[in-house]
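Have a look below at one chain only, the form predicted on its own, in structure tokens format.
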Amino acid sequence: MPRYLLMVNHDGGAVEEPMDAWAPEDIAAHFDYYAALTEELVASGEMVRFTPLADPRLARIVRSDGVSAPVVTDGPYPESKEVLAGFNLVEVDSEARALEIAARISAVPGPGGIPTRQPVEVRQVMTDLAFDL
């Protein structure tokens, strides 16, 4: 069965204020929606992994030539307005099902229950090698 990586991007979308400015009930509704969807996908056997990522302001970029000391800089894409917020790895019957799940993720509620409409990039996994030791 094919696996798809659903990359949840944050680009501001329909929600302009950062989550730390949302009302507590809106934050709870947002995470309750994700929890319910995750439980559903785990129960159906489609969820392989769900991994939210930390604030992109904490990200670092490492560049190395393999010889000199690596250069470490702040942030993933400082000139970009879009950042990867997290990802889901699902194992589904078809690309259509992966797109359906991505649409539900994109519709996660934001402030006032308005769907955030965050873009979710869907890419099929070509090879999945496990390195968990």
The other form holds:
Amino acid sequence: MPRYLLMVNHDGGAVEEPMDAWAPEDIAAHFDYYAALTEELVASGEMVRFTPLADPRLARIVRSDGVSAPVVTDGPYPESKEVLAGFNLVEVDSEARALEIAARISAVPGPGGIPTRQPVEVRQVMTDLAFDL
Amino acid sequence: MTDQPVIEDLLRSLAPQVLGVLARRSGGVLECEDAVQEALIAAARHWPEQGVPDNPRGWLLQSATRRHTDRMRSETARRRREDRVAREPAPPPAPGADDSLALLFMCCHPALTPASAIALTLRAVGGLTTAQIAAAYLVPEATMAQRVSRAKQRLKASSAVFEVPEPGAPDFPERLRCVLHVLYLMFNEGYTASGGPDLHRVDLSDEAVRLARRLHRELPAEPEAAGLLALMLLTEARRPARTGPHGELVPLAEQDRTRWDRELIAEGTALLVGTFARRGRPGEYRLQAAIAAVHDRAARAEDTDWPQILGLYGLLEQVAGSPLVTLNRAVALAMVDGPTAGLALLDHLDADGGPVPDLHRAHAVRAHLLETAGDTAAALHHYRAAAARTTSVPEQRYLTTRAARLHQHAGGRP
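The form predicted together with its partner chain is what I need now, so please give it after the form predicted on its own.
To see the whole picture, the full complex is given below, headed by that same chain.
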């Protein structure tokens, strides 16, 4: 069965405010929605892995030519609007099902229960021989 | 038909015994480990359907021996010896205690990184499969298999010996310290999920408690082994109240204490009292257990004996000081002398310039004390900083919610 990486982006959705400016009950609804969806996909056997990423301010970018000392800078790019917030690896029957799940993720509630419409990038994963053999 | 959990318990307790016997007969514990794993998997597959054999230990030993022999057969030089071993009848059940202990000491070897030592201990002594350990750590099975195999290579290179350490031997205290540390880390790994939403993980803390019980049973005269077990029981007792219905973190002060496990508290407390009756300065596990016991004794958060906790943290700082211990002492100090005193201690910690390993926790403690002191703006800043630095989802949720509450009170929202 094909596997898809569903990459959830922080910004670029319908919500501008950082989460700590939301009402506490909206934060609770947001996390509960995610937890319920993840649980459902684990139960259906479609969720391979759900991995939120730590705050982008902790990210570092490494560049190296293999000879001189690697250059480590803060990342991601400050001018970039969209930042990867986390990813889900799902194993599903079809691309259509992957898109369906991505839509559920994108509709995670934000302030006032209104969907955040976070952009979710859907990419099929190349076959990994080490695990599938 | 026999219950799966019953069989799993049986297999876990038999695993180190079988490995010990096979290792003694064929000379190398690391070479035998894979064969024992395969025998365990075969038993887990067949016993639930066919029933547990009359002599489960003999069954496992024979099965592991056969597999071990198959592995060795390709090496013609060893062939004759292995065949002879395979034809030997299964020995009568012997007390497996010495072997279990020797295995535990070997797997918790100072030459290994803590992560490798935990993985190897879970496999060889705990009898968990690589797949189960991988699930607990949320890594692919192939990754965990490599970690276990690297750990074995390193042990071989360090020429670790498979033997029961003599409690009188000069290196015994150091080796015991290493075993206790690995079990402590294993417990914490299970108790505070270090990442992810905490789905389908094998219960590492249960396994740590089981191994600590065994260690204490076999080394009853070691007060720190008893202290570590007491610490685990007294901490484990609070687990039912520690998370809300959706897995969110509930801090100690807000927990519903009627949901604490009274039996575990009674057992842990009795164990701890026994260790303090002995001579000698209490070590880090006994002191931590004593702090846990003081918390567990309070029927309500406001009944907590903070002066006593403050004193115990002072002792702990002398025995095993770390920035984390000082952070906790600052919380206790704030409860006794007010938030300003706690904050002053934190400033002192910062001024020392020492590395604070758990940076998000330092921000969280500071935020909490600032909130108590009424400095809302500064508290909000530190809650945000803590939320940005944590890698645990329940913690992130908790810290973000605290920040949001302050934000609301500060007039950020109606």
